[in-house]
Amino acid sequence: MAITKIKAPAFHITGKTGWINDPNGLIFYNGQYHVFFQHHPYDTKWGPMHWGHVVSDDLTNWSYLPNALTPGDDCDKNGCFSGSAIVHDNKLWLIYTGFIENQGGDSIRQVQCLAESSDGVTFKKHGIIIGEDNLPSEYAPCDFRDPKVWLHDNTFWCIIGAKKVGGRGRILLYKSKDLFNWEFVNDLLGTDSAGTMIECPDYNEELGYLLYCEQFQPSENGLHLNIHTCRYCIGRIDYTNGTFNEESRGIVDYGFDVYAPQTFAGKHMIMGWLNMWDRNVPSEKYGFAGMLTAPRKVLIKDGRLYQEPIVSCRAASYKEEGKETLQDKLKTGVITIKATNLEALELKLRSNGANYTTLSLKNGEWIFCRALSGEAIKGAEKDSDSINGIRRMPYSGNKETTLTIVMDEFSVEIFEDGRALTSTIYPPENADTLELSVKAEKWQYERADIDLKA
């Protein structure tokens, strides 16, 4: 199927054409940032997964390279699913899930495969390195995917999403001395997840956090309104016992559209898929479906995950202080609102009268609404907030508040006190007005333009 992309975000990663989902293999290699992603280049629907590939010098302007992995070998004949990357012996290695579909259902096999590159562009496959023979018999070989690899004390370690036969999501820990021969260590969490399956586990040893996604996660009194959600757990792996010692946990993003966040190898940065399963994707008509979030700097503070956007911007192009209300024109850019003793805030984005996206501060929480943003986005969620296009995020209540909003053609990423709320929007082409009203002791507004290269 031939696809032409006729429109795209200004600076968020999409496929050159077609569908993308999970970010994979985030790494700095040979002087550039490399981002791989799940990709179906021949359709705007999910299909046989390839690994798309882009590189950047500044984490904002990205250049396409040829697809790094293409399905079709015995180990991955139906798809090259998610995984990660590591640099070893000056080579770039990809460890990924090969998808082998026989008659479907329990006959499906998901196996972990290895590929290497000396130039970061062309990859040689080595086939299966962790297969059914390496999986304890009580775990289902049809749900065994998304390896994350790292090096600790001269040993390679890997966590993989799995589940017991008839059970729910688990994370399995493996180790190896050479990337080729792997030994099962333990079931990392030792219990079933709340969701039906765990996907895309990710571990940052230096900061001490574990990320993972749960499919069909229960709401937990409204915390997880997305039926597919992303969780973080603060803590560390005990390598002697092969267990994760959890200290605290939370939700990675409070918006509609973040899934599969992954950490750049050796860096304190994450990116996620800026879309969600079981939703329509209005951008299909433009020749692409799905994009990735802006990179985010992460740190651990007060027992939770803090995120800040990383976007290359020029000097502030517009500033304003102290007015009760203001108007601006904005489709893409970064706005920052700083306030002392903030009491209330009302913000309309991408407005043209009938269509607009809103963010409000009410009753100690941020309330985001895309009900009137433009083209309707419908998901499988049936709660009243989801049906009415609403997502909520706790407000810090700090004396000094900094609200940062990253805007692109089809997305809004909102940050306050380390928390994030991210959603897609599909407004009309002429919707470019911003309207802001703030009640605070004092406040200021600043807009910065994205530093885009030709």
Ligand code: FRU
Given for the second form:
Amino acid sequence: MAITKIKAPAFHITGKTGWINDPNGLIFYNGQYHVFFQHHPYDTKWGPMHWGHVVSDDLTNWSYLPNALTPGDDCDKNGCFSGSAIVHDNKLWLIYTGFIENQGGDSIRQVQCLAESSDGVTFKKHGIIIGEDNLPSEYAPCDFRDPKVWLHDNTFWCIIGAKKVGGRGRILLYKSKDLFNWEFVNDLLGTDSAGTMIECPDYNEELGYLLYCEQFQPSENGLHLNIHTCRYCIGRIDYTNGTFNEESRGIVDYGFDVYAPQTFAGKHMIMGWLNMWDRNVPSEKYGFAGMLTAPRKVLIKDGRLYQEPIVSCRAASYKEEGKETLQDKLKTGVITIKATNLEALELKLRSNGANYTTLSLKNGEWIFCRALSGEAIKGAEKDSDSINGIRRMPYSGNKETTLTIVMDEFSVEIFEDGRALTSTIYPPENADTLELSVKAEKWQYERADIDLKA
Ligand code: FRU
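To test you: the structure above is the form predicted alone. What is the structure of the form predicted in complex with the ligand?
Below is the whole assembly, all chains and molecules, this chain first.
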């Protein structure tokens, strides 16, 4: 089926047409940032997964390259699922999951495959490198996916999402000397996850954190309400024992729509899918479904993962100080509100009077609401916040507060003190007004336009 894209986000990555989900193989190679993503080019619904491919010099303006991986070979008959990339011998290597559907259910096979490129554009497949024969029999070969590879001490290491037969999500650790021959090391966490399956595990060797997603994860007393969660665990892998020593943990994003975040190889930067499973996607009628978040700089401080958006902007085009309320006009851009001794804040974004998205500071927490944003998004979650379009994020309570909001046509990414709250919104065309009221000792509002090249 041919699809025409008639609208698109201004600077968030989406497919040339059709459906996208997880970011894959985030890497800097041959002088450019490469981002791959799960992609079904021929429909706005998930289907046989390709690896879409874009490149950028500045992490904001992205250009399409041909799809890097297309399913259909014996090793990836029905899909090229998520995975990662590594540069080795000046070549770019992709490690991904081949999806072989067979008759579905337990007969599905998920195997880890390898592809290489010398120009970063065309890829040659090498077939299966970690197959069913290299998966200990207590793990299910139908749920074994999303390899993340990195180098440590001249050895390649890889973690893969897995499931114990009759049990729940696990992460398996493998090692290799040459990317082709792999040896099973250990079940990294050694216990079942609360979620039914672990997807898209990711490890940042330098900063010392693990990211992973859990499907159908109970809300842990309201810590997160999305039934599919993304978690970070601060700590390090003990390579001798093949275990992970966890020091602290948290959730990656407090909003509705971040899944499968991954770290750029060797960089302190992550990116996630800006959407979520089990929700309708109103942009289907525009010929696209799914976006990626803006890249985020990450660091570890006080046992927490701190995130800050990376968006290339022009100098601030509008600045205001000290009034109690203000109005502005914008659909896309980055706004920054700085306040000393902040007491209260009410922000309406993308408003036309009848439709708007709100962020308020109340009782020590940020409350985001998209109930009136525009087109309705319905998820599988049944709690009252989810039904009412609400997500909450703790407020730092810092003497000096900096609130940063990255706005695109169909998304809002909110950052304060390293925490993030990200959601899709689908407002009407004419919803372009911003209204802000702040109570603070002093405060300042700033809006910067995105530095778009084309
Ligand atoms: C996560 C995920 C991965 C899988 C991919 C398929 O969103 O389910 O586990 O590889 O999407 O598109």
